[in-house]
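Just one chain follows, in the form predicted alone, and it is written as structure tokens.
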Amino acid sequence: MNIGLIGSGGREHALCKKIHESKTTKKIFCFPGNAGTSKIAENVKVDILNFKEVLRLIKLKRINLVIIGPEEPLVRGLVDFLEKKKIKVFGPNKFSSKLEGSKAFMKQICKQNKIPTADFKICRNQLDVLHFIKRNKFPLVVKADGLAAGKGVTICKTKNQVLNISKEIFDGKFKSSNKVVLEEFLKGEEASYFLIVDKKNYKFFGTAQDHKRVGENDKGPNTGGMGAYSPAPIINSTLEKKIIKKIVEPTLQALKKKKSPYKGFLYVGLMIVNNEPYLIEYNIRMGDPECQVILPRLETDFLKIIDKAVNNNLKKLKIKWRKQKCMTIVLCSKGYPGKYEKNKLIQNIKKIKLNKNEFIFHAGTKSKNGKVYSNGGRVLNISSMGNNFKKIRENIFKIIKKISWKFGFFRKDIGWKVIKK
């Protein structure tokens, strides 16, 4: 099969590698891909939000199956567009994608179906905001309703902070949002639970814990993710049953009732409070960097899984996982998530020798004249597998030292929850 993979980040490089390993893959085309994907696929330069051009290239390259990595083309309806043109595609349709594309939509699904989540208010103006502040204690969580590239959530400790952040969103800081979702702050431990879903069934697809804040000890602003590890030890079998019964199944049933059954990856963002799961967010795709710690642990042929999902045949499939643990640390451009410079040479990357349990997934990179340059805030994801998280992390540090990229920085405490000092 010829496979089309939409996206250009670390998640897409991890997906590309798994597709490349599959027995049924003939050729992979990455739209637009990065310096890492170019080694195992053909990168195709295109604006992934220009659906007509994407379709033209799919036909030109004789692609049999399209897999969509990032959220924006899903939220904008790329699946619906391609399905109408009889293209086989993996991912949720535009309506189902509102689970991530609109925090307000997701919260209303929770309210209508008694799904445990933080108390909230959907605010359309500052008066709504003031009403919510009056009846709640600080800190409070302010969220932009629409997509915000992982930067639309702020935990606020004062009334002024809530009002200022809300005003920025109402004034159009994020093009996708003219509404604000205010939430009570839940104190607990975050975890991510993943599923692969077809129109009739779903299968477990790993657990992970991400580190969102830019600084060590979880300080500083939110980012797209500074590192992750899998599996997440906090999710035991008792908790998993609660996640499925109280959160996952009611959501999938609600979408079926709305005549829009879910199909694709489903990322369940959770806060665990006293061994009870609360839904914080849904993502309608694999997480980034969670994908980079889940996929290396996957034993079953990835394309076989996708094919079963596209044909609504997941029920018959048994997905096998390696027992090893996996961690990734994100090497970022200095200044991220604020201002940073691009086009910085990553000199040593080609000299590094990796074993079968080590991976460098490219994220914000590009190739130019046979050399690799930075092209984004999160540049490389260094992943490693093993039996002990502390040793895995030490091994990643050694690889980062060999890369020796003076324009980058990384968090040295990824996995602190599972690595006891």
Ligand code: AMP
The other form holds:
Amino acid sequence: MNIGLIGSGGREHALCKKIHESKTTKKIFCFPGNAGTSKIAENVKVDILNFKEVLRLIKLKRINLVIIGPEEPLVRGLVDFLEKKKIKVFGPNKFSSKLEGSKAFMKQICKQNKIPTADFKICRNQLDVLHFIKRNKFPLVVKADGLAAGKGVTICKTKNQVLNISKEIFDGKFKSSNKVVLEEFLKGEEASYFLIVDKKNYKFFGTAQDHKRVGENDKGPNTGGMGAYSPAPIINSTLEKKIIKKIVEPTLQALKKKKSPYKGFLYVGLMIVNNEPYLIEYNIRMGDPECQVILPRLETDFLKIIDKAVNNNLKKLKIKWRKQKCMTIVLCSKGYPGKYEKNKLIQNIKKIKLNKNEFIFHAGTKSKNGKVYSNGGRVLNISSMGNNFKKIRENIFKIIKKISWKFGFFRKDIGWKVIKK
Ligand code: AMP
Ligand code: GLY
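What does the same protein look like in the form predicted together with this ligand, given that the last one was the form predicted alone?
Below, the chain from earlier opens the complete complex, with every other chain and molecule after it.
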């Protein structure tokens, strides 16, 4: 099969590697990919939101199956567009993608189906906001309703802060929507639970914990993710049963009732409070960098799984996982998530020799004349597997040291919750 993979991040390089290892893969085309994917696939330069152009290239390259990595083309309806043109594609349709594309939609699903989540109000103006402030304690969480590239959530300690941030959203700071979702603040431990879902069934697809803040000790602004590890030890089998029964099943049923059964990866973002799971967010895709720690642990042929899911045949499939643990640390451009420079040569990357449990997944990189240059904020993901998180992390540090990229930085405390000092 010829596979088309949409996206260009670390997640897509990890997906690309797994697809490359599948027995049934003939050739992979990455739209547009990065320097890492270019080694195992053909990168095709294209704006992935230009659906007509994407379709033209899919036909030109004789692609048999399309897999979509990032949220934006999903939320904008790429699956619906391609399916109409009889292209086989894996991912949720536009309606189901509102689980991530509209926090108001997600919260309404929760309310209608009694899914545990933070108390909330969908606000269209400052009066709505004042009303919610009156009946709740600080801190409060202000969220932009639509996609906001990880910049839509602020935890506010004062009334003025809530009013100012809400005003910016009402005034159109994010083009995707000008509604605000106000939430009570939940105090607990965050964890992510993943599923692969077809129209009839679903299967467990790993757990992970990521580190969203840029600085050590979880300080500083939010990022796309600075590092992650899998599995997440907080998710034991009792908690898993609750997640399935109280959150996943009611959501999938609700979408079926709305005549839009879910198909795709489902990322369940949770806050665990006193051993009870609360839904913080849904993402309609694999996480980045969570994918870079979950896929290395997957033993079953990846394309076989996707093929079963596309054909609504997941039920009989047994997905096997390795017992080993995995961690990834993201090497970022200095300045990220603020201003940073691009086009910086990553000289030593070619000299690095990895063993079979070590991986470098490229994110913001591009190749020019056979050399690798930075091309984004999050540049490389260094992943390693083993039996002990502390040793895994030390191993990752060694690899980063060998890369010794002077334009980069990384968090040295990834996994602090699972590594005792
Ligand atoms: P979201 O985009 O909804 O996942 O929010 C981004 C981050 O904000 C989450 O990963 C949490 O760390 C934090 N967050 C969001 N909602 C809440 C909440 N209701 N209570 C506490 N923290 C929250
Ligand atoms: N790492 C968080 C996300 O992929 O949304």
